[in-house]
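We begin with a single chain expressed as C-alpha cells, specifically the form predicted on its own.
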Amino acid sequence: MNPERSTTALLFIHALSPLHAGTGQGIGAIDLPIAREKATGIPYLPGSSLKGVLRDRAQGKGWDKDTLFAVFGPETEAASEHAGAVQVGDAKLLLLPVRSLYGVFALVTSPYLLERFRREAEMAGLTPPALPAPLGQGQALVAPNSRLPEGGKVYLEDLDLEARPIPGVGEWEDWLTRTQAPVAGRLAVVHDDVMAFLLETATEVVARIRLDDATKTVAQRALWYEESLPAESVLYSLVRAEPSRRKEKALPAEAVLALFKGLLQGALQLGGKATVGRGLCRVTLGG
C-alpha cells in the first residue's frame, strides 16, 4: 500500500466515567487491574477495544456488508480476503486527573508524556505548542492564571509540589481545550518520576461484592477489587485509514475516514463493566 494515499487522524478519548480496560486478572493486592505498557507501567486502552465498538455501531447505523467489511476487515473466519482498510492504535494516556486541595482536581501529565503525545499529533498534521521547561522532582508548572496553586504550592493527594507558573502551560491548556475535557485551569506538568508513582497511586481502585440471591449476605469468595482509569482521564489515539482493498466497494483514503468520523458522533462505552456504568467516553476527532 502506497503510504501516500493514506490519512492519518487523531483521536481523543475524555472518561465520562470511570474507564476499566482490565487485563482479565491480577496477581498482585488488585483482583483486576487495568492494562499497563509493559516497558513503562502507564495505562492504555487498546486499539482494538476501540475498533470493535465502532464496528459494532456501524452495525446498529445498518452499514451495508460491503462497507463494513471495506472499513473494518471480514468477520474472522474470513479475515484472510483482505485487511480493513483503518487502523485504529492504542489509546495512551495524556491527563491523569488527581485530587487537589484547590481547584478540587487537577488534569496531570509529565515532559515525557507530552513528547510523546507530541510526536503522534504531528504524525496527524497537528502542531501542539512547544514543550514547557525542565522542572524538578519537588515542582509542578502550571499557568499563570492556574486554579491549582495556593501560597506557591500545589497539593496533588499528598503530594505538597512548589507551583512554576509559566506561559507556555497556559499555551497547552488553550490548544487542549479541542479535547472537551475540563482543562482550563487545571493543567498541571510534573517531574517523570513524579508522574510515575501518580500512575501507581492515583487511579480508582473499588471493592465489589456479589450477594447470595438467598440469604443476601456477601457470597462466599465474591469479593473482589477493580481498578479503572478516574473519570476525566484524557488519552489519544492515532487513526490511519487507507484506500479499501475490498472488490466490491471502492473508497479513498479520505472517504473510509469520513465514514468512521461519523461514527463519533454522542458517547460511546469502552473497556469493560458497562452494566455498572463503568467506560463512558466522548470520542472527538482531533485532526
Second form
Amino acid sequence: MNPERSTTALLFIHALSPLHAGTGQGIGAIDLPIAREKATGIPYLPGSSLKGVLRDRAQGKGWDKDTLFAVFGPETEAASEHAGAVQVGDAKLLLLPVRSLYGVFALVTSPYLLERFRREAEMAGLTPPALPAPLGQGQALVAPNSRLPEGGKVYLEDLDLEARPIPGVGEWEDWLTRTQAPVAGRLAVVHDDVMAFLLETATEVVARIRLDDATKTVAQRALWYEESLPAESVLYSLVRAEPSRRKEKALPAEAVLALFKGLLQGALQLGGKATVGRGLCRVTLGG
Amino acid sequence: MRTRSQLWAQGAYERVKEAAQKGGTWAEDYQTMALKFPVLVRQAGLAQALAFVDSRGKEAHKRFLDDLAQVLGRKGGRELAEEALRAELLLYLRLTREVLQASGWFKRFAQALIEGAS
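One more: the block was the form predicted on its own; return the form predicted together with its partner chain.
The next block holds the full complex; its first chain is the one shown before.
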C-alpha cells in the first residue's frame, strides 16, 4: 500500500473515571496491575482495546458488513482475506493527575513524555509548543498564572518541589485545552526521574473484596488489590487510515478516517472492570 | 552473579518460612502485615507506612518490618524508618522502589507458606 495515500490523526483520551487497562495478573505488590511499557514503565492502553470498542460501536450503529470489514478488518475466521484500513496505535500517557495541596490536583508530565508526544503529534500534522527548558530534580515548571504554587513551592503527593513559573508551560496549557481536560492552571512539568516515581506510586490502588453470601463477611482469600490510572488522566493515540482493501467496498483513506471519526461522539468505555464503573472516557480528535 | 530479585526473594523466603514455623495467631499477624504492607506504601507513602507499622503494638508486625529491613541490608525496621525520614528526594524515591519490590516477595511467600484467614 502506498504510504502517501494514508492519512493520520491524533486522538486524545480523557479518563472520566479510573481507567483499568489490565494485564490479567501481577506477581508484585498489586494483584491486578495496569499494563505498562516494558522498558519505560509508562502506563498505556493497548490499541486493540480502543479499536475493539469502536468496532463494537460501529456494529451497534448499524454499519453494513462491507463498510465494517473494510474499516476494521474481517471476522477472525476470515482474517486472512484482507487487513482493515484503520490502524489504532497504543494510547500513551501524557498527563497524570496527582494530588496537590493547592489546586486540588495537578496534571503532571515530564520532558520525556512531552518529547515523545511531540514526535507523534507532528506525524499527525500538529505543531505543539516547544519543549520547556531542562529542569532539576527538585523543581516543577508551571505556568506564570498557575494555581499550584504557594510560597514558591508545588506540593505533589508528599513531594515538595520548587516552583519555576515559565511562559512555555502556559503555552502548553493553552494548546492542551483541546483535550477537554481541566488543564488550565494545573500543568506541572517535573523531572523525568520524579515522573517515573509518580508513575509507580501515584496511580490509584483500591482493595476489592467478595462477600460470603451466608455471613456477609469477606469470603476466604477474597481480598485483592486493583490498580487504575486515576480519573482525569490524559492519553493520546496515533490513528492511521489507509484506503480500503476490501474489493466489495472501495474507500479512500480520507473516507475511512471520516467514518472512524464519526464513532468518537459520546463517552466510551475502555479497559476492564466496566461493571464497577471503570474506564469511562471522552475521546477527542487532536487534528 | 545473581539478580537483585533473587537476593531479595531468597532473603524473604527464609524469613517468611521461619515466621510460618511459629504458627498460630503470631504467624497470622505476620501474614496480615506482609499482605497489606506493599499497598500501605503505595497508598500512604514510605515514611508514613514504616512509621505506622513501627507504631503498631503487635510483635509480629514489628518482626515483619525488621525482616524486610534486613533483606534490604539494614539492621532493623527502626533504622529503615529513620533513613526514610532523613532521605533526600532521589534517595527516598529509590528507597520506596526497593521496599516495594522486596515487600512484594514477602507478600508472595506469606501467601504461599503461611496458612491463614487471608
